[in-house]
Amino acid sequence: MSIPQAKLELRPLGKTGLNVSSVGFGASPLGSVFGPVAEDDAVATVRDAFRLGINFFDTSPYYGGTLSEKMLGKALKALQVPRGDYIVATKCGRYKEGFDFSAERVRKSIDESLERLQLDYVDILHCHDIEFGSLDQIVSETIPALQKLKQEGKTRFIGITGLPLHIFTYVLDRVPPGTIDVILSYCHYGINDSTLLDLLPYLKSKGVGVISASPLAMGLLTEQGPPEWHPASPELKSACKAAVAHCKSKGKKITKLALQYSLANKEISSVLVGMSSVSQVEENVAAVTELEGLGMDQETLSEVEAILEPVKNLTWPSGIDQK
Ligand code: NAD
């Protein structure tokens, strides 16, 4: 059986050789962590994503416990496709119970993923938020662990992942060159935080290929608002609320602005929006085609900038202490 898919661009992805699709499929509210998803409503979800052109599904061990990891699975399953049809990336080192980025856990790790998700190799498997590790540990023990991994044919590459930009810096700067392929940093390209833009041309100097997620800020910038854990200051997310609010008003989707807000740099090869319904899923595509066609709303954008301007590029703390 065959699904007739529907175009959507492709971007490569760095010098793997991978075209992704510009929208990738964020498997982490499968794991309901932002509200309970139905195992039949993640199954119409992905094959929705996947009829629509999306080609790229990113999970992890730690998204809901394992849960994304099953139903991202199954849902893979259902599609009866080729394989080749669709790139999956998940992680390790990152854990309900906490962290690990010791060699014998990450390979204890892709193990248990690739059981979960019911295949034999992922295409990407990334080091998950790394700076709750010591990043020497990651240097010297971690990725050599992935590139065996790699050898071994249960990856195809290697990424790293977190919040901290200089996280990605410190790492590739003390790795042999091709030996990390990709990053996936988050929150980092959206309208109220677009600090990931300095460190493009770093990235591109390195061959490294770039993906960013949570163009809606984890929720922030969205109608229903953040989950209870997310880790904004009540600043940032009171600012967030009033931008949505702003748009609702002029009867505008602020979902749709941020999406296309993080699409429009073709130098990030994917961004990674979480989708639990498969409302969600026409409605973000429907904004890549709509950005390619139209453009975007300049003037709503314009007014969304002034209402988050006194918190442009304001986060919060992540990760340990690294001396
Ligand atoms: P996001 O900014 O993509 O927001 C997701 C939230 O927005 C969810 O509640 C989702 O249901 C909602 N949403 C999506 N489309 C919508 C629409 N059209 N209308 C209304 N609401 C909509 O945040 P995210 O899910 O955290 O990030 C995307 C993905 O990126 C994750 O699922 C995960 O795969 C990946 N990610 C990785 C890391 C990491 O590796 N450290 C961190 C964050 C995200």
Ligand code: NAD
Contents of the next structure:
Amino acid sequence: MSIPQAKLELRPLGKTGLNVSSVGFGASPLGSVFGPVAEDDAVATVRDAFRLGINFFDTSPYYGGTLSEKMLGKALKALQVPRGDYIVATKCGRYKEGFDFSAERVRKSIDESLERLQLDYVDILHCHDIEFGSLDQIVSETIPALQKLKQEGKTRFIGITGLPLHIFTYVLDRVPPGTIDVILSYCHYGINDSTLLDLLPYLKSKGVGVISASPLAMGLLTEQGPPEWHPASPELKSACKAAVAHCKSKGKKITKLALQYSLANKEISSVLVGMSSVSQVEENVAAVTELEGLGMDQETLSEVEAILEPVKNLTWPSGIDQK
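Can I have the other form now, the form predicted alone, not the form predicted together with the named molecule?
There are no partners or other molecules in what follows, just the one chain.
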């Protein structure tokens, strides 16, 4: 049975030839990392996302200690659509047990992931949060192992992910051109921090596709606020809280504004947003549709930017982003 798909804007991902939906489905919540998600709900959420035009799904063995991959695998299988109709990214190197970027672990990791996802291949295999490993090992051991997996057809493309932006240039400057197809950056392209902008011309020159995650800055730009462990400074937390309150007082949703801000830059192929319910999917897709139709609420955006101006681009306490 084919599910009729709505039209969501598709953007080219670097030189991969893949066209990914402008909003990508972040599947970490399916691993019950933010609260329990029942299997039926996971399946319904993925089905709705696909129906509304989202074709890009991102997971990792780290999310929920492999649970996210298992849930996403079941949900994608339940779609009963041709494999070429959706794009799946998973990761290697980071696990519940810790980090391991060795070639041996990478090889084992993809086989385990494919089994959990019930797939023969993934479209993108990322090295997950490489700043926690040795970047030289990533260059000399991990990436060559990923290239072998690419030759074997277990992944179509290779990516790297992490928080500090300098890790991307470090690795890309040390591998042959065309080795890395994609980077996934998070928390660096949103209303409060847009430092990823500075890197875009460089990434383009390298032919690398750009995925940006966490437009809500891991909870800073939400009404419920960030989790306890959030590393932001007290100043940033209070400025974001003030921005949230300002939007609320005007009857506006800061989450919609923040997502639209991230989506407005077409140099970024896809903005990944964590989703675990049909209502979240519908809210996110509505934000995209509205952006394409009516455009952004510039007045509220300017007011929010003014509130966040003193803390702009200061997302991480000194040192965290500079490792």
